[in-house]
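In the block that follows, a single chain appears as structure tokens, in the form predicted on its own.
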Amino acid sequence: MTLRWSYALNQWNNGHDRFVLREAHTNAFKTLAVSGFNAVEIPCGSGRWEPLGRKDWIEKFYGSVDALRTEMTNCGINAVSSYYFNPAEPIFEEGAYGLSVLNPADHGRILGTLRQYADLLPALGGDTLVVRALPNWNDKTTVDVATMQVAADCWNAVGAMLSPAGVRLALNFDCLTMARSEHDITLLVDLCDPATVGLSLDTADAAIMGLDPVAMINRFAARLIHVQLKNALERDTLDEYKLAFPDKFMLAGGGARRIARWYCELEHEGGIVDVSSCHRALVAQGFSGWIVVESDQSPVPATSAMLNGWFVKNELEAISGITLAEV
């Protein structure tokens, strides 16, 4: 058995002007390769501040998608495991300033935006499109069958569109989402076609919400196709996900407790995620999807990548006897 490991590039691009040069991309690729990873996850994006997030911007920066893959290979990165898409993020090239999966009028535009990844992912050696499954919590929208059916209609259409290209869709639920429980997540997942739509679990965000990542792995093993393996330092004990603009005031601003950093490296002493137990559960369940390591909010992304790579190689491999596999 092998596990497919990848690393998220999002921590390198933590500002509009931090990841806009090819030299910055090359440095990130080389750092991840020397840390033991040979695949990356890339955020879908808009404009020059997310230059690897769309086919048109890849072509502007590298000339072609093939040229990007050649550059990655030269740095020791063999594949883009996955792309991550948040419908609420503005897409300036398409004149879309925040789409919602709960608005049927937006479904066509979401499909149109995501169609490019049916070609882009296989061309870069990947096979999984991860999407933020639902918008933020708000007091005017409830998690019920009728509401989840609207979301499922969109994601089923996206999954059916991607499937002929060998790309699967993975629904991701972060710590700000309106789905706050195993029941809520089950409601949407069960309305989606298991042949084309699976689940992505973020271990840190689950813990911040008060969920048990190991229990989630075991509960959803049959639908789990992608894991964002992360650690966290705090739980949202004050229900600050209900704040207006919680991504700004809770995650970035720290909320009422002025938390400097919600996320941390896999082996961090104060981490609330039992990463080793998550790994054991994935191995026990025969998981064969992508495990994407992340360390959001890292003050020094390269240091976090090296520490995480060391932990995977020297601790997690020792637990399972399963090595970091070549993609």
The other form holds:
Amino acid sequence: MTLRWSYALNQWNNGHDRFVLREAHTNAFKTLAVSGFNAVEIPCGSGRWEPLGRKDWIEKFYGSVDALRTEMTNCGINAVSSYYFNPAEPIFEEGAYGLSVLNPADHGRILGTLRQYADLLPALGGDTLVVRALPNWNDKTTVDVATMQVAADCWNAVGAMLSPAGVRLALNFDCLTMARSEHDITLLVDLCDPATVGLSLDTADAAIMGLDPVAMINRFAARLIHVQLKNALERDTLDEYKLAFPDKFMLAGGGARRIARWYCELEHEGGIVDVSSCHRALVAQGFSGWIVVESDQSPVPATSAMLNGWFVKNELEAISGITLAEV
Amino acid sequence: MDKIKWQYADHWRTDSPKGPVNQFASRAEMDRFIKQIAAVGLSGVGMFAWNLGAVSAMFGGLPAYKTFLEERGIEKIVDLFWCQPQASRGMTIHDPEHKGRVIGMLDHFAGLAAGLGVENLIVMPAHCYSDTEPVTVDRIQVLADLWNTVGRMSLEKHGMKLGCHHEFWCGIRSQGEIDQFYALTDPAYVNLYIDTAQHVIAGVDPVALFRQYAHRVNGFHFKDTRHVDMVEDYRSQPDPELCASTTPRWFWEMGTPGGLVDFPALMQALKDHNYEGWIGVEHDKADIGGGNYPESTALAMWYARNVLEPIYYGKAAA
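Right, and the form predicted together with the partner chain of this protein, after the form predicted on its own?
Full complex below, order starting with the chain above.
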């Protein structure tokens, strides 16, 4: 197995009712396909405005999972590489309004929600479930062995549940997470079963946190199974991840510096991630998972897809020798 | 070597923190524009002739711009486009006394592009319909004389084929007017440049038009429309493409739902007549009503690669 390219649909899903219509899905699939990508990552979702996020909504909206796959294939998209799940987001269908991996009482509900992806991902040609590994930072919870063991218990159970279906679980740490360092991440990852649970690295979020994504790739090579490859424009030098609702006040609102956009395209001249070096490190480490190109907060999603497609084809493929068309 | 190649026709505008900008604002914007169109399979660009100066200033000369294009996967500037929508006292192209000004101006623009390998000089062969009226045989004869001279100059001095591009609001727009014009022009020097949407809006079938004039066609703008002008919207002022009474948006990307251009039939006709060369993809005013140029371009090229190329090359649809 070699590294495979995918592209995250979340840049189109930039508002609760912005990515609902089938025409919008089709346009995104076609835009990605003609830009060179033939796999996608989908955010798990809930409710009438997230028709791709859950099996029951796919069936309501497309008639069946197979019908969605047929539509994707007709557009040139061969697989859903991965789904991304954040336990803290509402799950209306299950009456859940913020589950936490740090609350043992929620573990059963998290498992119950994620069980569907053991069927859904293989049916859509994919094999990786990415989860937000830990909640936001807060001043009452510390990253210690006991706390991480609670999270690990949940993720190990999820990994064991998914494994028979050939689905791997990847723990993702974004720039708002309570885990703030390689040490913190190591603490949790080391408590998880390497056979079923791996690491997902987001290069931009690592950089925003002040971490070095190339060093992360090398440090965690043995556990790295999924990468969200994107660039960032700023570091969180004011520790604004500590704000209340940092997804709103820091990432969307821009924080005290009123940062217009945290994330950007791979080749952006103001980017703080050395994307080529990240890719070179992945190739050197023999990385064999999905590289999912992302461009959160894109003002024009098609532009981001086309620019990222150009950069992968013209710059990164020369490093890896792996072409976009090989998925 | 591909028998057909796709080029992008200049119209482009995207949002920025300071409002909409186009690719001529800076090298950074040009870089983003070129990489986006190259990413989806386009390998040439068409340009408005009057933008050559800005590009030359931006790159320190047009040869440097050609290198810039090549480094990003774009072969070259394929077409230069010129039009003069309104007649004026200083420039009325059906006034024989202004013939020298038209020729001089186009000679100037074509000369700027010397050495770049530009293949076609594309013009709207009349002012807007209202400013061309009365559209008589005599007036079409005057225009034919002008374009015969320009076509000869363009080809023999600059190596560019002259192509006439008939907007739905052009003074030469109907099938009858088009037939008169091409009967009066020299096939050696005056070619037809087919804009699919413009002809459909004017009530002219672009597939039949191509089959009729295949031997004189030197290029295309492939774009779609959802409307035919049934109420003389072509007379709207100041710009029928903006001020029509029936629709706020005339032009759409290839493959749009409800599109009236029969692109598969046209592609079959290109194959039947062994057309080889460039096909232009154009999106004029793609951002009206919330659309955007990048997405229209991606969708059009998806359609070109997955629907049209298999027809032309005789392969099963992807």
